[in-house]
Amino acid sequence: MIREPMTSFCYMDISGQVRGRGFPTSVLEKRLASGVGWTPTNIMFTPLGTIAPSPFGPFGDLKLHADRNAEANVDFGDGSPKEHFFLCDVFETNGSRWDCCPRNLLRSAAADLKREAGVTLRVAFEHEFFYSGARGRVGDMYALDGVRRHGAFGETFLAALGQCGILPDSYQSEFGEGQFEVSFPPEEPLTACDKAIILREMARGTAWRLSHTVSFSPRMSPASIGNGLHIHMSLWDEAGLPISHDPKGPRGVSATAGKFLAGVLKYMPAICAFTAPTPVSYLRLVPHMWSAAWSSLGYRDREAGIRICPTFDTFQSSTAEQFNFEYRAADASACPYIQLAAIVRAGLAGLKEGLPTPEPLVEQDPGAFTDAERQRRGIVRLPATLGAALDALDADATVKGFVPPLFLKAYLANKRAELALSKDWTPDEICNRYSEVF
């Protein structure tokens, strides 16, 4: 058969589906000077397949713009299609970028905070998945049969990754039958996003050309473990600079990144909707499920909103450069550059109003983990619905104020809806619904 080849222009859209536009590749240069249409509504997808009530109407136009440093190009050397194609910023035609762009909610936050606090971030996403043609058994945790019996799965993914420029950082069996992991370095923001997106679409790529899927689902069923996506996070000053630790701060953390976490903890119940945006992810959020189920600072404690990350003295990097946080209340439902736009519009916050920074907690304090210490501390209990997070959010001047207003409506009125349709369904019900769209 004779093919021609084709190149596509994509953003993620607030369901957290990759969407967009193909054409030849053949055009691909006039593409990349002119970009291509889209319609505003088509923001308003639910996940479920549905249009939430728009703000928009039938009403509009877009352009997306393709950026040539987000290129995804893969040729999996088994005959099948390549994939290729680009993240895109979103603009009006005349022009200026639309205030419901992903992407520039991003860069306009981290933009703030490099002007407004002279702080700019690194960060690393760690991924969790299951992969269906795992031929797993009882007892496989972390363990090399569990990569072993995957196949060429893991080895194929890398392989796509590093053509995409994404070199990860590790690769592993996870907890659960057939889940693994996958991290890489840290990144810019935008960067790391992107690279989020594309390490997400080559794992469905490789396992399709297996036969098989993925999903990055927060819980694939109300028994399972679940899915996290860990966003890790440093700080670093316009000198490029680490400034996240301070071997005299409460266990190593400086008093600039003290009032930034406590500006992410202080909105933290708010911002979940963004972080953790569809009913699946509230089954994942609970206590004793190593997720994060309370706005607390812990020191390696994987049931924190934040944890403190360990440092090692045989890397070779120092200890100030390796310092990081781990943001926990997150899953890959969500769009990743509404999220780390909300995070970081938080920690401005925390670092404008001046917020002290807040008392971690440590296996070893009395009484560290019980309701009454935590409400003591000033620890909340984070939402246990979507629902309960969008009422959290819709009741937050402040983290309104985060997003323009009306990528906040959009939003609302897009979660609303898809909280409608599935307000009936049962545990099993969603988690398998979720299961086939994540």
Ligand code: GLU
Contents of the next structure:
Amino acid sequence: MIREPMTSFCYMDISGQVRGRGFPTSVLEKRLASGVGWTPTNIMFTPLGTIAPSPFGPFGDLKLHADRNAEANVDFGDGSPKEHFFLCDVFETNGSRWDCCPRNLLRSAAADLKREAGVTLRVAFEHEFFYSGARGRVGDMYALDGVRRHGAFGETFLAALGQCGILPDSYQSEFGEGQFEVSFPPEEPLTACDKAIILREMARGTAWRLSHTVSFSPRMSPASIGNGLHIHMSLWDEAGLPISHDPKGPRGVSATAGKFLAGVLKYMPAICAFTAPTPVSYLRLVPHMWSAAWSSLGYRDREAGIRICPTFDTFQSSTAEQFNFEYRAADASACPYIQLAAIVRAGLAGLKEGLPTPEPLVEQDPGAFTDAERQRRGIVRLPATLGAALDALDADATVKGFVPPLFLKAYLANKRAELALSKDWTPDEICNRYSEVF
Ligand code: GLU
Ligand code: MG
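Shown: the form predicted alone; wanted: the form predicted together with ligand GLU:
Every component of the complex follows; first up is the chain already shown.
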């Protein structure tokens, strides 16, 4: 059969989907110069296949301009079409950046963190997902046999990632039947998000070629374990030195990192609207699911809003270099640029407000996990529904200021429309529907 190689320019929108336009690869150089046309209302697509009431209506035009550093170009070697796409920034027709460009929300948040606080962030995403082709057996949690039973998926997926310049840190069978986890080493924020998006697409692309599907949805069914997206972060100064760690700080947290984390925790209930942005997100953020139910800083605690991760004396890198924090109230139904922009802005607010380092919750602390103790420490239960998270966002003037007013308007309208569509669905229906989408 005849075939013309095709390349696409894409972006990830509010609904957490990668969308864009393709063209013959033969005109790639021309397209890299000119971009491809786009429409403002496209950012109002919901993950449920509808368009939310749009502040843009049928009007206006935009351009998607590719970032040459955000390219996926993979030949699976099975005769199927190559996966060839670039992730893009969104521009106005006059060449200025669009206020609702998700990538630019993160770029400007990271730039402000550097300019206003002299801090850069290094970020690593840890993804969990289910693969439909891995028939599990009772008791195979984290089992080698789990990896064996998913056949060629793992190695093909890793090869596809390799062709995109992504070298995973680890790949393993997870707790759930047919659940797997993949993580990659720290990167600067924009690259980390690009890689997270490419990784999800490569997982889908691999599964599709094997006549199966993957799902990164936060909860596949009310009976299953959740799919977390854990966002590892560390702080670095302008000279490129690690500044998260201070051996004299509480559980090793430096004063600078303490302010950053205090900001993230202070604004966590409201930024959940960005980091856990769908109704199904809140079927995961419940106690005793090893996810995150509280706005707490936990020392090596996998149920804290933010976990202080372990360091190992046996590693070649220093404790200061290894020291990092894991934001756990996040999932892959979010657009990572928006998610991380909100976290960066909250951390920067904490730095500017000079907030004190939160007292880390430690397993051995007597009574640390009681309601009274949480109240004393200012720890709150995270929103229990998307509606509550959107209300928390809408009620928080500081967090609303984390994004341009036009984006905030579009975001709230989009998410409220999604909520209205799903408001009468049972937990089973919510899980079923979103497991197909993500
Ligand atoms: N599956 C858990 C979650 O939903 C995470 C398990 C782990 O700590 O790896 O976040
Ligand atoms: Mg895990």
